[in-house]
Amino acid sequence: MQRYLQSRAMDSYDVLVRGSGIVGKSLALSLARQGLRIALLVDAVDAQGSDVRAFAMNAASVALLRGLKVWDALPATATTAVHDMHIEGDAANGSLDFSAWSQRLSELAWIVDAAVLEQALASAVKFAPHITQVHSEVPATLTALCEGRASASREALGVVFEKNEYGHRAIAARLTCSWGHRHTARQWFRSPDVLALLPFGGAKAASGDASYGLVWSMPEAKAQELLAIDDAAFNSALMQASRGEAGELSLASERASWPLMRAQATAWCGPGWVLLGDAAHVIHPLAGQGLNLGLADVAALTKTLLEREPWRALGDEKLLRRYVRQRVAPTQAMGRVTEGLLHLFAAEQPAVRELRNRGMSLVNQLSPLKRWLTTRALDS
């Protein structure tokens, strides 16, 4: 009898983790670095093909990864800092440039493989003590749920999750450049498209054999367009919107695609569960903050677990209240800020053009406007 108990008590966890992408392993080690008994829950059925996305991660992520001991087992060709960041708008008078050297940083950002990141994440959590993996659900005080954007199990708790679809797509893939990418980030706001240009490949990559990770948003009709050409038909297109002022552009991968929208839960928690990551919350891709949120919302969550009082269980919903209110406001900020770019980058009347890239040269002028966007940026 003792024993049968003994082996039911641990097949029950303090916490477990649905959803075991780059929230969720990084929830999961958080946690079990305050000696929590963690769950993580993995994927029945691994993603197919190679993942061509690259994260762009400010310094409150990246020192989340270190803290976890990711970071610094990255392989030197899977991060590149990001020293410059050029934007232009639809013409060549609306430009806006950031230096980190201007900003007093040592970098603006840092582009990481998401594959590589990835990979790093899934060695550290099968090395994790406190961590068992599993591909059934489990009894756990508290359940995480960091699935993504199509989350079943919010779903399932009856939670309802409000979109606002803009009919874009994004596309990514990785690309080869014939100059060098100097740390230098390149954004192109037109109407109706974003294009970026992410430097990539460390920093060997940084004077010679450029890589850069795509990130090109656009109209869903224009997107199946640019998906079904041939690859030299995509490389041209690519010239022509980036005007060849990052050199000559081709594709080094596959090209991948999703569909793009603001989308927010109407409800963040309850008794035992607690969202974090995209199934809350899901912005533009335009000022690259999406990941950054969702490595926010796991170190608000850790820490409102650390401070918890002794007498109070992990599940509590008062306790994951508090989570939710050192998340929300930010989250709904930088959703905000990121459809008024879209929107007003979207708009083709010519007094609104006009208005805009005057707009960014009168922005590029102002030091301290430009300082305090940037800290905004690092610190979501």
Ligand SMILES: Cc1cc2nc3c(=O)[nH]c(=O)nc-3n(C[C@H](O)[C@H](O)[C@H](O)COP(=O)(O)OP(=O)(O)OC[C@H]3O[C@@H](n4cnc5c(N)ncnc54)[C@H](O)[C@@H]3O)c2cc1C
Second form
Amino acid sequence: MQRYLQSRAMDSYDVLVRGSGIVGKSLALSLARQGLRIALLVDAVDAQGSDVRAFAMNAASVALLRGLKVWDALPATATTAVHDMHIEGDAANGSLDFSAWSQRLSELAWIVDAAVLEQALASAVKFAPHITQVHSEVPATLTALCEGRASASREALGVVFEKNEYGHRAIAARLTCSWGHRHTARQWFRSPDVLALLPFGGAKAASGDASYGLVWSMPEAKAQELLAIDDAAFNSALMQASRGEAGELSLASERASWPLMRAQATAWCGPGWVLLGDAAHVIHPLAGQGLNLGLADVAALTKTLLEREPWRALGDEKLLRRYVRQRVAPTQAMGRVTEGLLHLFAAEQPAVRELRNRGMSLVNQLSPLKRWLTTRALDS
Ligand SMILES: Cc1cc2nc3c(=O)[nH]c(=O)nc-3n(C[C@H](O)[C@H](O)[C@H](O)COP(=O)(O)OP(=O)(O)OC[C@H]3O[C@@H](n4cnc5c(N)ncnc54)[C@H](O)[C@@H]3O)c2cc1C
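Go ahead and give the structure of the form predicted together with this ligand, now that the form predicted alone is out.
All chains and molecules follow, beginning with the one already shown.
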């Protein structure tokens, strides 16, 4: 006990959060609400406000951000409720529809402006008591690594990041559209690429001039071609891929891109350190679940630390393993599901194509299965 008290006195902070992305800032806010003294190591380069992505967020993530007083601070144009989801296979008979109304939900998910969410979190951090923003490492009882997929600190700890690189790349951008989005998310599984249009711009854009967040993933070579062509040629490729089913689509931002992989750290914690978010796991964005998993990590670690025995130090590996036990299984399950979908929809063999399109039609007719799938996506 005396050793613990001595080490506590030497530590300036209870927790050092390394990495100030959405997961890092959310963790800092969440732990500060317990009265813990937090140091948040902020980026040397401030990239805030430049992310063109729109994130699909589930009910659990929204509840976490609401609890942090961030969700209700977002402007109405930054959040759009998804009431319907329409998914198409690569044949006329293969499609799948999800509706919040038929499942007695107020919405299936929310689409959030990534840049605005980052800014709202940054403002909340600035005014939060117990959080000090630092620019270099400071001593702390526990270090939480939230540095994203390329975490240097994870590497310095010697933790292996097992990667399955797909050789695919996702292109993201903001789009305008001639039709209202009607709160409908659309996805086309077009072997081998996956095109998603996420309704964007809030309720106002539902019927008037609409916006969409684009996530279009495809093999690397095709992505490079689409990144190299001019806006007009890109718009016409987009119209061809969406078959004009969403109206006239035009680029309204730069195109940004990310290589795609499934990855997982072989160890998530050790004495005095723990991994969260993309530093621990990366999945394909086709199901829009990577950040939701990261925010579920934040909720689980917060609860684990809050419920610790009074004598147990924050950096105690036994304590941190309780958090890891809660998070590894759901993360692996989501990784397997997204990878399974990716392989299923990338297969070119006519028999597999026929089977998957029939499968989609079958699932479409099974309400209990659709309800189960929706619940899983809402609670990751
Ligand atoms: C195209 C695309 C679309 C996606 N869409 C969705 C979606 O709809 N829904 C969803 O849930 N998820 C989605 N995701 C996944 C989501 O983007 C990530 O899971 C999420 O952004 C991870 O957040 P993070 O804070 O863990 O990591 P990051 O966002 O990578 O943040 C890490 C932070 O740490 C900083 N950092 C790095 N190294 C250091 C260091 N050594 N010291 C200090 N700071 C450091 C970085 O600068 C950065 O600010 C998508 C991903 C892609 C690629």
